[in-house]
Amino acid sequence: MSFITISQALTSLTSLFQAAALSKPSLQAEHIIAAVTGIPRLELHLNRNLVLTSEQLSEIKQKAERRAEHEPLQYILGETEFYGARILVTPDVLIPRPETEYLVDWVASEYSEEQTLLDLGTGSGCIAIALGLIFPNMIIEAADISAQALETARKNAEINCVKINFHCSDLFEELRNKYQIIISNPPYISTQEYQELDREIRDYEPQEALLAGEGGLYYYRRILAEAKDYLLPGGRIYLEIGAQQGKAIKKIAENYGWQKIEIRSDLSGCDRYVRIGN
């Protein structure tokens, strides 16, 4: 029987991922081996001569083969981190993106705990959970049309000890309350853009969480058409948007009578966030 050490496994996986044209192959190898062995990633090299068990080798091989096929690492490991929270992810939910943390920052900079908040299209629940961790006494509700996504979101709220009232709803359809804050990162990828997405996104992440009709603007039109019935006086809507959608969404908002509209850029200088008030 041959013995394989952590060092040898790291070398093997790094070569596999290089051949698969994955970015940062050695880092991805570390994440997989750390997840299987339970050794923190930054401590792997301190344990480089540790011999892996046959069970560990089998699991590492299985996960590495999936990653070499460009399945997202977050789905393979079953979790990711968002705003310091541990977020479980399954193929039923979109993988949380770091840029969405800045949408959370915008809300956090403008409010206190004594607010009511609705997260539309909550997916994994990451936005609502992040704000719940910042504001433990905020009243938070979250809605999604996918029962499977809501199951994951409920688990995430539980493991992060955040109280959220969840609703299975097509946007506002099943909701009855009014809120000071409405926040959403809805699907906004057009049909043409969807075909051009990286295979890791297009082939593995849920299409319904990405693709939107009307050139990617369908859900923004619906939200802005209906939101006044669910927003308290002085309330605000916070949206994450596509990089080329700022002007179009501003026009949609104005057409529905919204007057206070601010667009902010992400770190790349692209339009990414909108705040809309009444």
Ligand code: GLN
Given for the second form:
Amino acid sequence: MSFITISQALTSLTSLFQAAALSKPSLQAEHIIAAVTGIPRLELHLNRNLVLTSEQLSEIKQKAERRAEHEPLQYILGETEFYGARILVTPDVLIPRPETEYLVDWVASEYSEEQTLLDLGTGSGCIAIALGLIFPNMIIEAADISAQALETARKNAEINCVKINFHCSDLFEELRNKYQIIISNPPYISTQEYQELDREIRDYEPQEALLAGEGGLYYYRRILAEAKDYLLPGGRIYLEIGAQQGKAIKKIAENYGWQKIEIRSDLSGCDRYVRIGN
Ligand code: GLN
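Switch from the form predicted alone to the form predicted together with glutamine and give that structure.
The next block holds the full complex; its first chain is the one shown before.
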């Protein structure tokens, strides 16, 4: 195993990942080798004849074996990006998804500074942090039921220099304030869909961040039943939703007396976001 170059490592990881039926095997190989060597991914080929140290080699091997078992790259590398911010991730938090960035955009397009905002089920803290970076003067609170998730969210707020007040709370339970904006990407996978999820998700991401009972509507019902007491007059709720849930959520919202319900689709044309309130 001695005198392995970057180029040889790239080849060997790529074929390992190909055999494991991973998509974009060479890109994933590059990410792992870049993370371990500290060489930017796009400069790896310029350094292809560089010989890896035995420590680098064993770390690359370890990480590659985890990836070949379909563990998500983000958990292996311990971080990802959301809205341009560096976000640390552990198996206690959901990996931030690119489609969630639109929820941030929606809020960003409708507000200016000096609002108060609550991010419910903050997980890694990605939504609250992105909004904090856009609106440095916004007063932001974030809640999650998981103390472990909050530990990561706190670190993420710190490394991105965003001030957020965190609460360990089952939705609104421990909260006492009122907000202009309530935002949430709660768990919304139904029991049946959960069985059909990709093994990368099902075997590695926290079940409690995904699963939301029969129909996947459990958290929306609770949020829409309770949010009135936590929203300032004229306030709005922004939610990410499942592709099949638009109609059901509109109905739930109407049943709880909410007006002005707007549903928007994601880039693939599926219902994905809802805004509720004036
Ligand atoms: N709010 C976090 C995110 O959007 C966590 C979501 C969750 O755990 N359901 O990534």
